[in-house]
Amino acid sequence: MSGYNVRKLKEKLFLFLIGALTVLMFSPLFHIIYSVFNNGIHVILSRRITFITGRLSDGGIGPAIIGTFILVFLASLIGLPVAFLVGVYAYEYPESTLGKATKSLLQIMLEFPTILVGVFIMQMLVVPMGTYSALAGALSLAIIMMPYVAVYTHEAMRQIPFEYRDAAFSLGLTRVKAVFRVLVPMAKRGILTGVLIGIAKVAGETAPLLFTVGGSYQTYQIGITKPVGAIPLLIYTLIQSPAKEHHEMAWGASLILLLIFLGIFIPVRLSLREVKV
């Protein structure tokens, strides 16, 4: 056999392991998807409407999934511009003492146990107040989303070349202008890919909502000082039961849960268009 057809056949090989340990990397999570599927959906086909909106006695999740909402709604308005800012900085001041500090501080938040979060949270905030909140879970799941928003928007920022921000500069665009019209806009794919990952972490949390947000399932509560269901929570709750029912309930809550996560990220990714640089 010539060299030329035994570099081929490595090539060949090569591709071929490499598609081999592909699919091997994300057949996990292709069960995973097909397990809730295929054991949620018929939960939810056979109450179908009342599933969706009826209360726990009732056989339904209605208050778990708008506590949900609630939920990500508040943790997105407290943590995503303080994260956007804090990433923002980090990649305009890399080489200062606070923003070396900022980027070392991201890194540990990132590893840092969520159940932690929920107990901080609960000493300065639940515990003055005398009751689970809403606002208490929202607080702790900003807390946890902020590091990952933070770091896609410094990295992603720094995938823009140097040239588009001499050439911002050269225009007469002041720092701010220069960051916030140019460089922002051609980094938005990375930086909407990072609030897409905070907001699919907090939606899954439930360690930091054990002790915040009460667990109410039985009334849709009103008001962000009121204590709120949540489907990871709900899940949790219904797993630790012998019946079968609850254990099939917590297979179609899963599947609502997963569906949220697809039907905001899918979309959203499908109609970003990447910036050529």
Contents of the next structure:
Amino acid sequence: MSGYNVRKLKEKLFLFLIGALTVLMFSPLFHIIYSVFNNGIHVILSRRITFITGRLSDGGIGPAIIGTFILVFLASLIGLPVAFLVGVYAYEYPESTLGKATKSLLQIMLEFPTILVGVFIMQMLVVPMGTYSALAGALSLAIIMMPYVAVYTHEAMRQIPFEYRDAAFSLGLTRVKAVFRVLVPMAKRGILTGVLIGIAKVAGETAPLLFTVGGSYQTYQIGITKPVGAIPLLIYTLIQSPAKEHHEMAWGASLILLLIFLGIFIPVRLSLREVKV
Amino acid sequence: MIELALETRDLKVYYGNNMVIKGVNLKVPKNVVFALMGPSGCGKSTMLRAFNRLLELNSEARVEGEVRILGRNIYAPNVDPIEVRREVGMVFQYPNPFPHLTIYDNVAIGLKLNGLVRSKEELDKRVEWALKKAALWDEVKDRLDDYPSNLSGGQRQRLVIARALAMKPKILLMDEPTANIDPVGTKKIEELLFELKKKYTIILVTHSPAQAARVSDYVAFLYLGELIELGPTRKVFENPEHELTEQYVTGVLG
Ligand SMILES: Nc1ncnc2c1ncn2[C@@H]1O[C@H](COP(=O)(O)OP(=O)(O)O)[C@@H](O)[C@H]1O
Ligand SMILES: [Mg+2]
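Compare with the form predicted on its own: the form predicted together with the partner chain:
Let us now look at the entire complex, which starts with that chain.
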């Protein structure tokens, strides 16, 4: 064989190897989605609406679903405005000491072990209040959500070409008006993406809830100072039980969580594709 | 004595420690097209941005000396740059209408956000007036709610001109407004300049001596941050005083 052919063969082998590794890397993702659907669908179909609305004793995960929605809603209420403003600040004052610190701190916060956030909130809120609460869980989730939203906001603003910034200021707009009335609306799609990714991220978080929400699955709690449930936390609890019946419910709950996640994530991906066109 | 639209006194601009405008004195009479020409990188855009204090968006940039607009030094300590920018319109090298706003809103936004109109009718009128002034009205009057992405490059640039005119500026700064426009669009914008100078003073940056010769009444030649020559356009082109100017207008110099 000539040197040329050997080289070509090597190249093909190499490409094949990379392709195979890529498939290998993503295969768990597809396996997770497949097995969650496969195992979860039976439970949901056999119990129908009870699974969504019923209490744990009825064979449903209603309080956990409501709990997740309450937690995500409250976390968004607390976290989104702050994170948005922080992201805009980092964009608008990139050279200031605080601006530079903000950018580094956001990166650290993004990678921070989430269980430590739970421990922190437990000390700050749960212990003094003497009870687990939706508020404590929401605060933990807000802390985890904020860096995502802030980083995405910052990035979306930075994508705006400089010409538009020039244009806004050349019209004699104040900084506040130029930024919030012209540039932010221009970046709204990117910012919204960050918001949804932040929400999707915390909707599935377990660790920060372990020491904060308490987990309440037999009653529907009203009031943010009472313990609540959450789907990921419920899955964690059910899996630890030896009962097969509980494992089945965990699969069903996993499917619900997956659907919520995909329900947020797929629109985000689709809208991202739209931006490029 | 002719009344001056703009005058600079020993204007210097630095980026960090690098001086890019090196003590320029120039006078721009009212109601003329004043061309600022020179090779790429000589400091034309920088100087133009000193005329509406837009340079201040860049924290590296520092200005020394005076820029007087209708007699008032805009770098005096009590002058608000926001006020200056409302009185001095600017058009850029790359047509930059806001892509997320309709044609109408692009023209209206400066007026709206600065609270310069009292009613919707007044706003409608002013938008129409500005679009007519920019010679764009006939082309867009039936699609004011469209987005600027559907316009040609030349139309977009005229939209930006309308956006600036809507503010009723005293001076209009234009930084190579036809650099990214096709020949037909360029011709329209150049014709527009003749109309506009009846009411406005236009300072036009161009790297093309031919364009300066076509459209301007006065021309200044800037080279490496220094003002080499300034005078009535015909005089500068036909009988330049400086060797460098001659080389530039005949195309010997980049
Ligand atoms: N933001 C900036 N920071 C530092 N230097 C700059 C900046 N903008 C322009 N310059 C420098 O200033 C000089 C003049 O640039 P510019 O005003 O853009 O020239 P022109 O518009 O005539 O092409 C150039 O040497 C350029 O490299
Ligand atoms: Mg330039």
